[in-house]
Every structure is written in structure tokens, then in C-alpha cells.
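Just the one chain here, the form predicted on its own, laid out as C-alpha cells.
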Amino acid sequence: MAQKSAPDSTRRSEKSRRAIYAAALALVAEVGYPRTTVEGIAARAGVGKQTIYRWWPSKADVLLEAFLDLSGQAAEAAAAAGEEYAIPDTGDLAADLKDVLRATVDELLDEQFQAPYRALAAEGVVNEKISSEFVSRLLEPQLQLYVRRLEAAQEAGEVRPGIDPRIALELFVAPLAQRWLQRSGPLSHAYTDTLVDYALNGLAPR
């Protein structure tokens, strides 16, 4: 007689992880940061809250890793959809960063990406560590792609020397983050469109 396997522990684990990212991020859409406690979040997963605590220590962990990995799962889709990880390079520097501000107006709004998102940054104003954790982990790689753009473009000649690209991006990166997180008015591909050709007259060789 055949002896059954012992369960896999390994699977569970990832099974009942999977499951609590789910949780996590369909509280906060449902019901709100403030009202997802980790009890809800164990409830909806079908776990103990024990199981939550033994890998996280507060709810903003939880969704922090709710977060990356829905946005980690974005990319490897965007990959296998042989959609480059970078900013493209045409020639054209306003096209590039156009074609890419749309792109992020796009997912800002998605609502998807939008509770969970809003949610962290809201955390991460009275949690230095979880605004740590976001911005070294997923925003400043993200920012990186546009530093290796602006510096590609400076040596096309399309941007003066001695601009700093980390601090020239903000120029259009910070009016969109701001607008979006302060609902200071409405998003759209024409507002990100006005942003990059300010932005690019300021740092057109002089």
C-alpha cells in the first residue's frame, strides 16, 4: 500500500499567503484603510489572525506586500507581453516621456491600482517605515527609469548639461503624484501632455 505524501508546507504557505494579499487588497477597496483591520483581512483569507502576525506585524505590512506583488505581477505581464521595463528611447524625449505619463494617468485611475496605492501613501505620512519600504522598493526604481532616459537624452543633445536628471523629473512627476493624491484637479493624457512640454522648455539647450 502506497504511503501518502506529507502535506506540503511549502504550498500551504504560498496558498494561504496569496490568499491574504487578496484579502488585503479587497478590504481597502471595499471598506476603506482605516476600517481593514488584520482580523478582517484573516476573516476574508480564511486564516487565523496568528498566521498574519507570524510574517507581518501590522496591517500597512500587509498591504505593502499586497501592493508589490500586484504591481510585480503587472510587470511580468507587461513582460510576457514583450513590453520593455523602461522608458523608450525614439529619439523623440517629449514623445518618450508622453507616451509614459499617459501610461501612469492610466494606471493611477485604475481602481485596481488606486485604493491600495492611496492608502499607503496616507500611511506612509505618519509611518517612516512603510514609506521607506514603498519608495525604495517600487518608486524609486521607477523614477530610475525616467533618470536613465533624461540621461540618454542629454547625450543626444536634447537636455543641457549639468541638469541633474533625479531632480528634473520631478518636474513632471510631482505635479501628477500631487494632483492625484490631493484630488487638486481632474487627471487626464492632456494635463501630463502640458506637464512634459513645460517641463522640456525649461530644459531645452539654451
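Residue numbers count along the first chain shown, from 1. The structure displayed is predicted, hence computed values, not measured ones. Whichever C-alpha set is largest while still superposing within 1.5 Å between the two forms counts as the rigid core. Compared with the form predicted together with another copy of the chain:
The Cα position of A79 differs by 2 Å or more between these two forms after fitting on the rigid core.
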Contents of the next structure:
Protein chains: 2
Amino acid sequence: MAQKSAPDSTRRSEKSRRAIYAAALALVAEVGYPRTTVEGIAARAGVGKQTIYRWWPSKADVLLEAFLDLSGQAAEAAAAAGEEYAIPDTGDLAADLKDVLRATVDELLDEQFQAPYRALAAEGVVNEKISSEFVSRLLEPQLQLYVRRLEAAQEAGEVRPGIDPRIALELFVAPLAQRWLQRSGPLSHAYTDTLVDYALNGLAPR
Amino acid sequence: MAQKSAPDSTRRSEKSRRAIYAAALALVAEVGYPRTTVEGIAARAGVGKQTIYRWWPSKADVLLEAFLDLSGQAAEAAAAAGEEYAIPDTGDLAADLKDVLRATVDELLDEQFQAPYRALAAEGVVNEKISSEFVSRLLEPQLQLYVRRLEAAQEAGEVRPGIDPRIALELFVAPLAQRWLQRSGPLSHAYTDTLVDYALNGLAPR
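Now show the form predicted together with another copy of the chain, given that the preceding structure was the form predicted on its own.
Okay, now the whole complex, with that chain kicking things off.
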């Protein structure tokens, strides 16, 4: 990409924005979401409180944007490396789903990632505005990757024609999400492997 | 059950406890969890703030006990009516699961029930102590009803012998929980019916 010559003020804003995201993610990881304040984020980022309030109405909004920025960076890095931002298609649906879910388990068990993502998810449970942004901009685009992989599997005859991929993906994605969100059971590769086997083959005898 | 002659102080305590539960549930429904305070609960219940703090360390603990009390009452009412506190077994697993999940959808869409239950679930996402109490005392006992129904289906040959019922139930329970918690999709009877069909028959062609 060609380097654009940005005016100084734009460059300064961009630098502040990055510093604010980094400060928000770090603070939530360190002191927890309830004790993270806009004042605290501002102090750590080295900006005035008003700079934050000019751009975002609340700490939840800052955190959401910080996550969107992270996932945007991941997509850009993949594109720069010439990789497609998609679930791999090796022609073996079960193997591909197990791979991506194992990677998700590793990510969810990573402490650095966990605290702010959990905070955002919790805020969404009681805050409908944050929830709708979280779902439409962060969760749903991730789920659509599964939709596309399941559609390809349908064309390849690995998934029944009548199945709605948007509902089907929930059979293995939602159990993992619930165990992580509600801490209702342990997360492991064996667990997500089992979910994929049960979902593809069904609980009833064949 | 024989009526025990309780000392006045026990009766007074019991009356305060019920009033505190009712006040906590009502307040959360009316002003939301973040704006519900122990002071507010005390004022509405007509007790001193210290009465609450003598029994519970936080508003989250009050709310959890209020829910446990509600579900204890439901179990007692079922027992008094001579009903078993279990998922019905008509010999048709799909029909029985669809019935109970339809009833759960109705409950989750009930505004009265929703606000405090959602508040408790959200608190659990970021509060490990509340989460562990919520899961062990409220969520897991409900999930064990599905375990028992799936075990009966296994004996009847409706579920494959190798299946772990505790994981299997998550294929239809967790998607409903996630849509409700994260507002990631609409809830309806058609949706939960579909989950049961997909889970029992599998996504792969038979």
C-alpha cells in the first residue's frame, strides 16, 4: 500500500486512538472491568478524559472498538500474507471443524485475551446497545465463516441438503461459548472434537 | 408436613428474607442490575441495610438466593401436586425434548423473569464466585434433568450407546442459551424444534 502523507493532527489522533485501545485492554486485564474507568484509561494512554468522551460514549464502547481493531489487524495480516480469511477446506469437514475449534479453545484459555473479551461479553448480556454492536460487528462475521464452510460441505455432499447452516453451526459453536461464558464445564480439544462428532453424526443410532 | 411452632424471631427472619428476595427481583426488573443497590433493596423490603449484609455479602448473592428460592418453590409445588420434577418420558425423545425446550423459550421471553435472570448470568460472566454458585446450584441441576432423560433414551435404544449425555444435551441447550445471553439470534419454537432434529439426526447424510 502506498504511504499517504497524513496531516500531523491525523497522525496524532491515530496514535492516541491506538494508545487508548491498548490502555483499555491492559487495564481490564489487570484490574477487571468493574474497576476500569474512562479516567483510568485516559491516564494510562496519556490523553485527556475529554479526548475519549469525544470519540466514545462509554468504556464499553472503547473496549468494543479495541476488539474490532484487533480483529481488523488479524484480517489485514492474513491478507498481507496472501492467506484467505476463512475456515480451511481440506475436503474433510470434521477435520477442518476440529482444527478451528481447537484453535478457538486455545484462544479462549489465553489469559491475556480472556479478561477483556469476557468483560465485553458480560456487558453485552445486560446492555442491549453493546450487545447488538458486539454481535453484528464481531460475533456474526466470525459465525459467517462457519456458514461458508458448511455451505461448501453441503455442495460436496458432506452435509444434508435441507440443513440451515446458520443454525447448524450453533451445535458445536454454542456449547463452547456457553462453557466459556458461564464456566459450566471444562474446555479441551477432546471436548470440541466430541462436539463435532456428535453434531455431524447425530445422537440417534444410524 | 406438621406445622412447627417457630419462635417469633425465626418467623420475623423468614418474613424479612422473603421480602428481601421479592424486592431484589422487582428492583432489577424495574431499574436494571447496575442501578440496583443493597440500600435500594433494603428500603423496598422495609429492612435495615445491615440486615441484608448480615446474611449476604453482595447484591449478586441476594439475587442468586432469590432465584434458588424460586426454583425450590417450583420443585416443592411439583412435589405437592404429585408430579415428578423431571423431563417427561413419553417414549418419544424428540417430542419430549421439543416440549421442554418450547416451554423454556416461553420462560426466557417472559419479561418478568428475564431481567433478573439475565443480570445474574451477566454477573457470573465476570464474577467467578457467583458463576460457580450459579452453575452448581441453579444451572447444573437443571442440566441433570436432561442427562437423566437422555440416559433413559439410551436404554430405550433412541440414543447411541457411546454418547456422553452430559455433552450431548449441550447440542440443543447451549444454542438456546447463547441466543438468549448474547442476543445473537431470535428465539422461537421452530428454532428449538430444529435444534432437536439436527442434534438427534446429525448434519451429515444418513
